[in-house]
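A single chain comes next, written as structure tokens; it is the form predicted alone.
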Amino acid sequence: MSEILRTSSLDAGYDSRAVIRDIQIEALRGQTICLIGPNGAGKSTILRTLSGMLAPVGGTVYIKGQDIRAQRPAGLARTLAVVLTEKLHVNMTTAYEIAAMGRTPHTGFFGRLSPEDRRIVWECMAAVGAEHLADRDFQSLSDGEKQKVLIARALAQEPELMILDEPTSHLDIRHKIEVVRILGELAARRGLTVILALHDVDLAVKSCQFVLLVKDGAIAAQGRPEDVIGEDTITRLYGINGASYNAVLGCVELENPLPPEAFVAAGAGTGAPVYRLLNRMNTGAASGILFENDVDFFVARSMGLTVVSQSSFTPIGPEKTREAARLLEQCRFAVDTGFPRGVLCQPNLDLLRDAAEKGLPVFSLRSPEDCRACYGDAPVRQLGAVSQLEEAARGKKADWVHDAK
């Protein structure tokens, strides 16, 4: 691939005074570059300055290899497209319309569309899912939807590089993932380099081939996601406290720092939705034992609960069944998850049946046959659903309240 945009020691900012120094990228054609970090890092700033739209404080941008001061504006207009976070305030303007001005840098003095300039915009239009919305008046669509035909604008200029500043804020979630489908498909399809700034970081990491961390003035970090996105990189980033990123996961954890009321059995997924939902009631959870490559593993470690872990594919020992015990102790109640069953997972079974018959409350997420394949008679309360977990546990903190006084 060849190098569409590169800079030299540039430096980023207003009236003389940078906000953000050396910045220093290479983007290649095809390739999609995503600016994450926090309010008020320079995300915007950096873009402004890669598109012209500001004066370098220091250094320079280069696109396709000269000086971008250097180069008339309807020239850079056919190499070079932006979509800002500003709303377009138009009237009486259909989606249509708003699409064909990118043709602008094509059409001449007087800017007229030619029968080419329209078949371009209409499959502008097509490339970004837009086509049925041509004749609606720009006005009335939704964000996503206007959000769509200002990338077919910018599309319609046959830009080489295209640079986005937030093109995913105010949207919903179905509209976020559509933009950033759309604009990786650009990228693989025709080559087209997309630099943007985004603040979903599960998105950035999961949809761009490189990525910038901006913080503090500088540059923090740059590379592939897997390269610079590491368990503590975002939390750091963002300096978040009470939460926690998940690389492995791609996602945002919030953690659960209260003391363990409720021991969790868990594995192959089963736990996320009950660690969750123990936080969202205030409740301290533990973790059963969990092998290191399972998914609830990552989950429950995010969300700071203690784990009693252990090797994966090895069969877990008397040591750290009694670790188990211990922990369970400690509890009010436990739950099964209705992880799957087998020789490897058997220990945290015969640790729940043993708590149920010495009286601790147990409930089950299994089905009805398999709770009793998995307890017999012991004194395990089948729930039907998760949601069902949140009115139990409530129940039996009440009567501990009670107990208690």
Contents of the next structure:
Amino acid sequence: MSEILRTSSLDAGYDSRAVIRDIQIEALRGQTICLIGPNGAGKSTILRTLSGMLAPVGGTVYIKGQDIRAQRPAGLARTLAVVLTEKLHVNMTTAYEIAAMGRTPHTGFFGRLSPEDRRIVWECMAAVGAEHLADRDFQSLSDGEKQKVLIARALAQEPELMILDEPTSHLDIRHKIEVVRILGELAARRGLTVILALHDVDLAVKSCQFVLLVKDGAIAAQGRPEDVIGEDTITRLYGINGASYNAVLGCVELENPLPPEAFVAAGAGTGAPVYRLLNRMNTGAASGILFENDVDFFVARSMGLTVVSQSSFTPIGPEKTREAARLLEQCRFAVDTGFPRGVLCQPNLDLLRDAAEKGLPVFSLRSPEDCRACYGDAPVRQLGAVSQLEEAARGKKADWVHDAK
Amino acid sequence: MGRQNAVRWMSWLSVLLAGTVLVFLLNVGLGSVNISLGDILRVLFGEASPAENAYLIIWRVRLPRALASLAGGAALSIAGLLLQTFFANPIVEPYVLGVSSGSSLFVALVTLGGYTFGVSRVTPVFLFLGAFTGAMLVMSAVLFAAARVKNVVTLLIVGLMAGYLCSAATSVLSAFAQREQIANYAMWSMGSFAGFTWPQVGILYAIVLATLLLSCLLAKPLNALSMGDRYAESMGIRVKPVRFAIILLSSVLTAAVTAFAGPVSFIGLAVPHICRILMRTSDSRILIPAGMLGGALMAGACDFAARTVVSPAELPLGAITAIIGAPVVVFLLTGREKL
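Instead of the form predicted alone shown above, give the structure for the form predicted in complex with its partner chain, please.
Now the complete complex, all chains and molecules, led by this one.
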């Protein structure tokens, strides 16, 4: 693969004051490279320096092997196109006219569009799915539509490299995904190299082949997402408090640091909504006994819950059962999330039945029949939906234990 | 969509051209003195004797004035268009930014100063150079302010204040003017195409035509610049020289008009905006020709109204242009949320 952009010990900043030091980036044809990091870390500064809008404070940016500062603007514009964060102050200009601006480095002195130019503009509008917007006034478009048109404009320059500064900010989730997908397609199909900054970490990690973590005036790490993003990389990169980013699931969970009041017996993803509900109720939670390959295990751990876990694919031993029983005794109530019944899970059901018989309020999300099959005559209250748990947990046991029997 | 737009553009350009020709003919043909069509034709084809009344009125008064109003209108309209792109703001023009008033002040200085220092006759070129100096000085002040505050309204207020200051200084100067000059002076300082001499028309046309031609060459960079400096640069436009050219050309255009016709308001603002609406585009390649024709048409029509509405008396040109222009400013300001 051929190299499109390379930097050598680049320092980026303003007025000869370096904000980010020693940037080493190599962008190959067809690669998507994403800069992630907290606000103000210097992502925009790096992108502006890479696109030649800011002079490097030190070092050099090479575009196709040539120093960017030595290239003629019109020539550079045929290799490199940008999508910026700034708002456009255009009026009486259609989306097509904006996209057609991208032909500027290719047209003659008066900017006249040849039939070939027009064909390329239409093709670029089609590539981003914005053909139907062509005749609309640019200012009347939604943020997402504007962003697509601006990408079409950049594309109309027929660049080999596109640099985008936070192209998904202010967009709704559908347009965020569309923009990222469009960029991915352009990279895969046309061999376009894309360098961008993204706010959405999970989108970045899932869509880009290469990530650069920018923090505290330096590139903290760079490489393939699988190599760079560890379990708490993102949490540390952004200095997140009270929440954590789960690298396996690619999502953020709010932490629940409260002492456990509820014991949640879960599995196979039935636990996650209950954990989240308890968190919203400001109720501490513990969970068990979870197999370590269970999605509930990942979620519970991201939330910082007290977890009793068992190695994957192995039966639950008596030691774990005792540990869970001790935990259960400290709790005010227990929840059966309706996890699938299997031989391996039987200890969880036994734990809950014992607890119910000893007088601990136990709520089950199973169907009434299933509930009877699991607990027989034990005083377990069946709930129709997770949302009912909030009210049920507040009530007194005496109110319902009679009905259950 | 391309063909449809081309039809729209060509038809409106034809309408503007026809309108301009019509206004020119009206300006030559009608006035406070009735001259028959036959007499007009005789004068134009050189068959009338120079001693005739009709000859004097047509040749000395109406023709230079009609020609001057066309060139003046086109110049102001393009100056406005250039500045609107420069400031990324549809509400600026030479008059609003105080550039016209700066020019006037220096013209007044040159005129009155010239008399004081015993220069018996101030040449048109000298007047223009004075006007140009004034235009560039106010422009520099406005640019200085614009670099510090990015707010549109602040920019307008700075321009307005610069304009007031220069107008105030100009009226102080008028106290020193000789009695017989004052009437002319008052008319001129409110903007008027009256009293153009042939040498002045010649200078006006030479400067304005050359500058307008140069402005046409800026069409492509102007379009790119409408997306902002950064985008323009990323598309291979060298922004600094283009910005310098815009300031220079718009100052020359303003100065050329102001030197002889005084500060003429609002044409530079209303015409580009009306053209954008008619043409439904901001493409400079269309707006520049449309703005020239539209400016010529509007200035010609306003001058016609100024001369004929209360004939034989004359209305100040500024009154007519403001009646058309001021509502456009208000419309643009109130609609700005959408821009």
